[in-house]
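Shown next as structure tokens: one chain only, the form predicted alone.
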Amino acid sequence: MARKILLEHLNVPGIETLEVFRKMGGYQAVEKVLKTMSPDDVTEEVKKSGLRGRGGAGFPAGMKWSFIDKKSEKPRYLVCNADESEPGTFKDRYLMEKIPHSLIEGMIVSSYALGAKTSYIYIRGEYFYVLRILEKAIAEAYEAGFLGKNILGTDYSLDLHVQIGAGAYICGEETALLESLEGKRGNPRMKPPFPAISGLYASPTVVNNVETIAAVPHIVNMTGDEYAKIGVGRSTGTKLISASGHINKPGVYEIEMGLPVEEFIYSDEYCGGIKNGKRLKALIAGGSSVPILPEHLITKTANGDARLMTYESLSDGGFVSGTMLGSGGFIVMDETTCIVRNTWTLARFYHHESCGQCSPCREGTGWMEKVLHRIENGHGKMSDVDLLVDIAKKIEGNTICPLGDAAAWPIASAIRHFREEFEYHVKYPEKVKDPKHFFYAPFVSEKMNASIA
């Protein structure tokens, strides 16, 4: 049985309440840091732990904290990014819904380390019911003296607020989130300046993901050195994975970094194998914005090494033969999946969610959707396949925020690994439209198609 940290007490009845959470050791980290540690001590423990941002980028959290402008006379802010909008990712919702006090305790400890006296949780609009759960838990924390003035009799005070968004994927980008939090349209900002220098209300700000913040109290309690012993290399600790798709046991799993991808897919402890005994075809390992991997690169890297659930192993080989751990949105696809249709669905999403601020993203995502639509519906041309690759290249790296890259990478990788399937749609539009072949559209090759026909 794998070690659990964030979800250790998940099944304890009443764990969502402050009373039960405290019985399970909750808020011990708050008492420890306020009474025995300085803010710099807390930051140092997070650095030692090797904790990396769990929202997608994987940037070292302690290093990010150290960038905050401590010389500024302006107030400092901690903002929790709970705008979990990445398709295939739902682990933050699960954590907030089941153990809300784990996030609140993390907000208190992290705010203390940063010197923030006011902090915010920005939650996506579709999580309205989770908002009510958080508000109830925050009220309990205020009543117990863990929030408000002079927490636990010390000179540290903190006010914590929850702000609900309007359901815009772009607000998952930290500067767009800050714009929205200020009451503006959620458009990403040009950087620099970075939020650590000029963030919320032009003040020093740190934006961290729900899972990242929730891990901080555990690091404080066990020490950073002990936390760093879990995992492999620079991928330390545990990670929450949102597993979905054609698997027998979809859900949220906490894994130790370094678990083999093959074990995660086929072990009864985790995904339980491919549903209905089908063959594994493809995988999106870190949410819809990361490159897709074909079956032969899922369990092993291009060098033949076992593919591990770590930042480094999943990215081994770059985007030619690797992908990213990202947000941990683990989407498994079996042999009946039509890669073309799947890619078109993703293109529709990114076109819809583009803020429109950058021309390459605004226009490029629209063109990719249109081209994929005609290929999927039997009106494509062979030149359309290369056209998609060209559009993706012109978007990548040419936008203010990473949404452009997020739209380009899945399409470029899908064509790189499944080009025959795109060409099949162009060559045999009448077969793709046929109900029988529509279900079995995802042929890896024409030979495989012929064997089924």
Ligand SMILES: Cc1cc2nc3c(=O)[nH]c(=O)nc-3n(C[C@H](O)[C@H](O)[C@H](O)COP(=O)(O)O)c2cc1C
The other form holds:
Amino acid sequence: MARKILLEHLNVPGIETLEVFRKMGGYQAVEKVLKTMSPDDVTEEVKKSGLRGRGGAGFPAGMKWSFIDKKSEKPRYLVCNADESEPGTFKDRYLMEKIPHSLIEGMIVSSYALGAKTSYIYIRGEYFYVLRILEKAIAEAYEAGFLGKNILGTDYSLDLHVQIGAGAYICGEETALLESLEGKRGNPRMKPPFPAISGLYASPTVVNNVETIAAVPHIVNMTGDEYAKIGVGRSTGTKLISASGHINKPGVYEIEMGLPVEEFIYSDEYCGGIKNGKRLKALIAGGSSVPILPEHLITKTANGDARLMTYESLSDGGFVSGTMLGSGGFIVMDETTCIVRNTWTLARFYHHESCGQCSPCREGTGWMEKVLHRIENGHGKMSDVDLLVDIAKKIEGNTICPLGDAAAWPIASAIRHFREEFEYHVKYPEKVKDPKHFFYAPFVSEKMNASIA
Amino acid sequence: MSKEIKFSDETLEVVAKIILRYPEGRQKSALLPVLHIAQAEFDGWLSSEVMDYVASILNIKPIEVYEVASFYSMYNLKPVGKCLLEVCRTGPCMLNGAEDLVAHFENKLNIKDGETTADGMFTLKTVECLGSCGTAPMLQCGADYYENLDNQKADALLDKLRDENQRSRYC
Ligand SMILES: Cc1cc2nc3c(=O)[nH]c(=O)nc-3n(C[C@H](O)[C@H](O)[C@H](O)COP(=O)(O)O)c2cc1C
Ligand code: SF4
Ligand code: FES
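Next up, the form predicted together with the ligand in place of the form predicted alone?
All chains and molecules follow, beginning with the one already shown.
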């Protein structure tokens, strides 16, 4: 299960340079596509590979590419989404920082497939030092003739630029990202039209995540059919998982899809188990926007099957007992965690990041933050718990972009699985006064108490 | 304001190059990168005079600059200390001690979140996830990330920054 594709050469000294990257087989895919494949051939391979978008939604990449409007007279654009701001997610930064050429090679191959002559990488403003790494790598690629006019002597030309953001989670949403790239506020657009028809500068545009694009050269090299053999079912290939929270070995790991969650958490090859010998309490498996899982649903699904790191297995049980693979932001919480406090910080995050265009999201996120704050601090009412469920329901599905859903799901799921803990805060305000209330004495539900007795 | 609001010739060249990245007539796309440059050149914040200047360079209306500058959290619309300490406080960092770290800074610097020390050296700001959750708790100061922090490392960082006595920069 330890197959590495994206990070195979991670530890090769100098892999951030074009010279070493090429020695390890880098830029072969550029040569292959430009000299032996048509753009549609490349798209076909990506379709065959079953590669799904790694930015969160998991939409098949090849299918997205085939939607691009080829009849339009306007130039086409490929825009790489390197905005990476979903709490718990830091895999794109890792890849760009360690092996910048893997993204650049992917941009060249993918731009060729899409017929783009100018492409952009939109990177979050806080990653300024990564911007410098990318700019250096791009300069090397121009110098070596992999970018610019008549790449490798063919008639394909491409310019690649990096655009810096300025601190706004919402700019990770693809239409907000395009607005931002046009020099505007990051307000998501109404869809349709989709970017494939009218994206950047109202031209046909594809937006893909860093990891998605970086996988493309590997697919080209090994063929789509071979890539599709890695993983399980419709979850093909490998996935970068950024693991954080109460684990012994936080960091970015490349896993083959299908790895059991239990192995990922406890094996020394990955997270190395829970810190300080504590007990596992909860997991956010795919970035802050996905539903939280309680201990008994983490390593096994509600049916008792082993839970695997795949799109399908993580979402087994739907929102009742499942979650989502999302962006691969894997946040592990031990028994000392206060679920209410954690949920409140996430609500504050979404309130802070709401662009403010839709009333349910703008008002609802702020309202949920306030209610959670008062529950957490022992000023809540019993009816507040249902109030939160109600607000979340009214946001969900009623907004321009999915940030509204992303704000509602974590709260609804926390209450679904940890209602007793919310009620405890209301019942025993004096016991939650100290912000570290469960740090010394983990919360024990009354059900658990009864079973111990 | 004493300093004349004008980019140096070298900076103007950099700006001209940035504008070339976009199709003709789309120079407004350069607004975010140019605002970062302006902020770095003019004491770490964007006064309305600076924003007007940026508007004139990009040939867009001042309101187009104001609405962008006020939307993105990295643009400071008020003066800040030489070193802006941006401490991440979101879920994953909170799980690993971000709140203690913020409290430590508040005590040590004798300011609250959002305030600047009397000597103008430090501004403390809590921010949302900086994409460094595996090395929590952490903070950003200029383009640099400081990770896996504890109180001792935080103190050492303050000393280092105070000794250097430089305005931190992103670009
Ligand atoms: C609020 C919000 C934030 C998002 N943030 C990101 C992000 O930081 N990075 C990313 O790749 N996709 C993000 N997405 C998903 C993008 O909208 C888009 O689906 C993705 O970039 C497509 O690339 P993919 O198909 O390769 O995953 C976000 C979506 C929403 C609604
Ligand atoms: S759902 Fe929220 S973030 Fe998305 S467009 Fe509406 S207000 Fe903006
Ligand atoms: S939560 Fe602090 S860096 Fe992600």
